[in-house]
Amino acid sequence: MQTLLQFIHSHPVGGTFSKDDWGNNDFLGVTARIYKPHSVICRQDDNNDGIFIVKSGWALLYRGLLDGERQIIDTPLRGDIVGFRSVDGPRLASLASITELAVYEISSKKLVEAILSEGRLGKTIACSLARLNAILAEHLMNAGRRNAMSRTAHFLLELEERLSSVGLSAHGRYECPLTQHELADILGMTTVHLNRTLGELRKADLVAFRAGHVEVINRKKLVKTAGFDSEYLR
């Protein structure tokens, strides 16, 4: 099974991060443990210190709330760092899988032993940290301040933008394992809502989104209609 090692050799993690970020450490032999559909591989409040790095499929990253309910944050793609903290406590949110999930699960003092012995390797988990957080920020703009029409766009553009940069995109097209119920969770929508959303986007020629599917038909007008610039995302 290939290592975390060869996985870097073969695909840069953390956005743009290639091998020669990662000096030469013990915990890059790690293999990839594979979780089936709908397991939880971590849950929110519990104090291990292992960090997630996604080698494939789909995920979700959300908050639980003290009625039930949950707000996704997040959906960890191909070479997404997961988990990863300052300070020992327990963790903010509960990562599970959508599709079958192979992850490769590192700890966090091991790491942070690393960063502190190579300045290259901490650089390259701030910039990770820092892509983060810009797609978080743009999460919180869309669920605040964006329209149904604006948010739907920006979010499968985002989506879009991401996969391509794994190729795992192509011309506009690519898989999206996630249903109308949880999409709707991470865009701050009903499932009413957010169907009828799809539904005019598809009538305006602009993007469609079915069978877990989903084609870019007009990416210029999609952009304008989402006010979308990828330059958070590098």
The other form holds:
Number of protein chains: 2
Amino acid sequence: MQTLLQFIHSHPVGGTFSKDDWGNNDFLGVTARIYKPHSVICRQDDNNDGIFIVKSGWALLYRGLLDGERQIIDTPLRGDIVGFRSVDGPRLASLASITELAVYEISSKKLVEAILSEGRLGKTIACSLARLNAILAEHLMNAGRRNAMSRTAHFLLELEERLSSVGLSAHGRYECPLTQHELADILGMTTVHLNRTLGELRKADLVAFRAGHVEVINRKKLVKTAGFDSEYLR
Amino acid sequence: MQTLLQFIHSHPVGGTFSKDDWGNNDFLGVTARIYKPHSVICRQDDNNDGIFIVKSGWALLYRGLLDGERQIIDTPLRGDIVGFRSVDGPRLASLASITELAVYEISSKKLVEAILSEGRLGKTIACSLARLNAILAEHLMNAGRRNAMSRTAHFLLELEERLSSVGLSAHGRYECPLTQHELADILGMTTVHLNRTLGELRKADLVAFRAGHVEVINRKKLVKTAGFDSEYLR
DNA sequence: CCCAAAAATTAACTTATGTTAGAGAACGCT
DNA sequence: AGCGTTCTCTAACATAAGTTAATTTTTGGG
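Provide the structure of the form predicted in complex with the DNA, given the form predicted alone shown above.
Below is the whole assembly, all chains and molecules, this chain first.
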């Protein structure tokens, strides 16, 4: 079985983890786990304090409203950190797997201890969180200031970029196991309207999203309609 | 003049900074600055790498789209950190003062050096970023899944809570120098519609926002229409 | 290979929010 | 105190996106 050390060493993504980050703690308390597709890894409002680092697979991080609606906050991908909070307290969001999902788990307390004794780790985590910040800020732009078409285009380009940086996309093609319903939840719109929008994007020969597969057809036009600049993902 | 040390020590907000955080670095390279109202502190796409910690005053952190529209990402308040990036590169957002704004500035490189040598600082920054993440995630909920009325209600309650935690609000009242135009940019809607919405909130005796002053009138009903739970701000 | 369930698609209709335009109110100079 | 500028507020109208509902297609288990 691959250790967190090996994983982090071989996938310098999300926060560019490296061996030195963990100093002499030697990964005490880190557990590797595999979840089945469509299982709930942790629930909003729960009081356990585990933090997850995605090893492989697709997941959804989401928050529910009182009326039963939910908004997907992010789709954590390989190397991303999930569940780090500034203070003790219940979880702010739920995490569910879409595909089979492999993660490393570590308790919040252990991680904080490790950060305190090893400056490099603190830097790594801070950088990873700063990147997540940038992604969330861009999603906020999407939700607030872009229409359905450019919003959808923008997110499909973001996914391509993020997947490509971890070796899961090439030549404008990638596998995306999200249903239209899930994608609509991410983009803060209705399934029906997303479907209309995907149709338009296809008809305009910009991107095609069918059967779990995304294909960028006319990148130049797509980037333009999306108003996409990948800088925020660096 | 107050030093960053003293400030951070006396305002354990945002990331609960404390004296030890800075170890033996003794705040080298930290500058205190004061900006006039309505000045631009830093610009999106600029290449300087300064990081700001807000000491007092109101500011807007925003990102512009190509078509000239902008989305306000956050309103950094006392104790908040602005501008930390995961990698070198141009700024992702602009920062502008609304009122007179006092900040501490430190170069990104210096801050990273300090983090590397002092674990506590890394923890502090990471926690502060985690809190900002939670705030952005909640704004995303707002933009994606709440209508104009609950969105507005939610943000006014958030401001109250954040200001209250730094001693700038009490008894459901606080000063808020934002114009309706700025508030609309934050909430991702038009000035006209925000105006309508504020009118409704006033007529329903939930909150009143007039002349730079906010007053919560019926908290219980307001919290309910907003679907507000302050946990994410802790 | 078939069937049930889930996902995608389309259509008709409704509604929340955007747009444009203008008038009144407040603010900040000089 | 006056005057221009920036805010606030309203109204009439336009439209993107939501709702409901039904049909077709795909998927996965037995």
